[in-house]
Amino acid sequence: MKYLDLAMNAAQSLGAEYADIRVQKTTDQVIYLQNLSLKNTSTDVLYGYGIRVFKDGAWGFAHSNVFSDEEVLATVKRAAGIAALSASVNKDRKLRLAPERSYIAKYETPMQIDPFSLPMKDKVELMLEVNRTMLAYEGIRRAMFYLIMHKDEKLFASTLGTRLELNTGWIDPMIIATAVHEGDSQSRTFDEGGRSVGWEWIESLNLTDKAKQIAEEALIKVKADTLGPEERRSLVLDPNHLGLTMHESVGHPTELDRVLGWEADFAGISFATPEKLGNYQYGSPLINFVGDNTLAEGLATAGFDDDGVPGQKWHIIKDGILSEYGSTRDTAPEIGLGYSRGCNRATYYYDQPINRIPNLYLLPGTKELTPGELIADTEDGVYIQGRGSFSIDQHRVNFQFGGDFFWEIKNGKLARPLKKVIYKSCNPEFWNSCDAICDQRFWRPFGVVNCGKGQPGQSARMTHGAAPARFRNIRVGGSK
């Protein structure tokens, strides 16, 4: 595309120390069906370009959706102009960029069946069948199916000489059954999160069977007992639930921009500060968290980030010790790192990239252990499946989580279903209380497609993964 060179040459002629342009076309196809009524069936396209100019230790970022030589040049000029204004503020404390080399590369999400190629009618028919399956159960008052198919077609060029073509996509199906019974209402959700795959994944999920399961479980849940007062108990957490727990209590605290205080005004800062690197006991020795933007089918797997840095794999927590952060070219030098971990990502063309959680997962246990054996080894506890309410303080220390489906564990057996269970804990108490993780056979990935962060707000995506794990002596109880 001629605009790439035009923009980069113009940026250099305006004195940019570094500049890049990201031409991005984002297409979302959304189908939202509730109680057999199509609430939204749409295709949404956002197409434009964002230009970053780094000059004298500061950024300027301007964007446009008009494709012409004049507009591209005007956008470069605008970015350079506001970079100069930013630099006038930063003159005593300039930003720096970690070194990076140039790349000429292409990356594409592997897909067998492009979800955009299927007729809308086929997708709607599947969704209607799933909706009907749930509504066939007496007591299910609301059946919901939300399906989103997403693709990003991106061209990236930088003054380093990098030229990238990145075509990525993902699908996210979510099904919810809501039951009403004797003055209460409870929902059960099938939500694997998004995955960077083709339609073949949807075909493999047997969604009608899943619909039966969640409808039945919603009915069990609405009639279930509550747990009663808070006590210290064991928790056995399934991988889907752990995906959200690790996102909030490990992923966000180890974003380097948050550690540096760059998110202080909105999303908050982090307790996991640099002097703790290499010595802080974040979790028990069983805990190994890996950042991996090369993970197959991972939502943050895109070949390169929006700094033009390739996907990497590294330990964030190793044998329980805080090991490293997720970083970007402008945050890494702040703690003396000579490289970025490639975690700078923007949502749309009009968003300036910000430091984002990579694909982040908990490594499975190294000894053979099945979920059944884990439960059989637990005297008194609660088994939590799926994601529910979640809330954590702005230093990422104190948190409270719910879940989607709960079983009381008594003497090594699933004793009775429960509802309205919440648990409270904090970093590092929670991760240090982990005493067992099931093995590789039970490790599963779960996507997050709506991670909100930043001012102005952006929505990013990444994949988490875990095997079922046990946490001892956690405060668990029923809500009001």
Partner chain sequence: MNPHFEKIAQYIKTHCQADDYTLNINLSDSHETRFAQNRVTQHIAGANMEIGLEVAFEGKTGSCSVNQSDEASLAYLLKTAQDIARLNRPDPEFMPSLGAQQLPEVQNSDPATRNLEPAKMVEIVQDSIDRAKAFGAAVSGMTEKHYTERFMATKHGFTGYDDGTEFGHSMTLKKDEVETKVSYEAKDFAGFDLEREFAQLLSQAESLKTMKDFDPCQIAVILRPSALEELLWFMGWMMNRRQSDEGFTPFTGQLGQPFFGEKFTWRSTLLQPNLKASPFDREGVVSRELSWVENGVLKNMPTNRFWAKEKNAEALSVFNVHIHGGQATEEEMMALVPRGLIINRFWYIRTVDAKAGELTGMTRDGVLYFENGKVQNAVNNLRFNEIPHLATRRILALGPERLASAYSSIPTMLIDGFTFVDKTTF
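Moving on from the form predicted together with the partner chain, please list the structure of the form predicted alone.
Here we give the lone chain, stripped of any partners or molecules.
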């Protein structure tokens, strides 16, 4: 595209130390079906470009959706002007950029069936079948199916000489059954959180069978007991549930812009400050968290980030010790790192890239251990499946989580189903209480497509993963 070179040449002529342009076309399709009634079908397309100029240790960003030589040049000029103004009000504190080389590359999400190529009718027929399956159960009063399909077609160029073509996409199906019984209502959800794959994934999920399972579990849940007063118990957490826990208590606290105090919107700053690197016991020696923007089917796997830095894999917590952060080209030098981990991403063309959680997962245990053996080894505890409510303080220390489906564990067996369970803990007590993790056979990934951050707000996505794990002596109780 001629505008890439036009913009980069113009930025250099204006004295930019660095500049990049991101031409991005984003297509979102949403279908929402409830009780056999279509509530929403929409397909939205956003197309334009964002230009960043780095000059005198400060950024300037501007965007437009008008494609002409005159508008591209005017947008570069606006970005350069903002950079100059930013530098003028912060003269004593200049940003630096971690070094990076140039790349000429192309990346595309592997998919066999493009979900946008299928007729709307075929998608809705599948959703109707799933709805009918759930509503066939007496006591199921509401059946919902959300389906989101997303793709980004992106061209990136920088004054380093980088030229990238990045085409990525993902799908997120979510099914919810709500049961009503004796004045109470409870919902059970099937939610994998999205994956960067094609429609073939939807076909492999056998959603009609999933619909039967969650409808039956919703009926069990609505008739279940509550746990009673809070006590210290063991927790066995499934991978889907752990995905949310690690997102809030490890992912956000290790975003380097939060650590530096540059970012506090939506999720606060972080207790995991740089003097703790290499010596802070974040978790038990079993805890190994890996940032991995090369993960197959990962939502943050895009080839390169919006700094033009390639996807990487690294330890964020190693053997329980805080090891590193998720960084960008402008945050990494602040703690003396000579490289970025490639975590700078924007949502739409009109968004400035910000430091984001990478694909982040908990490595499985190294000894053979099945979920059944883990439960058999637990005398008194609660098994939690799926994601529920969550709350965490502005330093990412104290937190509270719910879940989607619960069983009480007594003497090594699932004794009775429960509802309305919550647990409370804090960093590092929670992760240091982990004494067992199932092995690689039981590791599963789960996506997050709605991670909110920034001002103005942006919604990003990433994938988490884990095998079932046990946490000892946690405050667990029933809510009303």
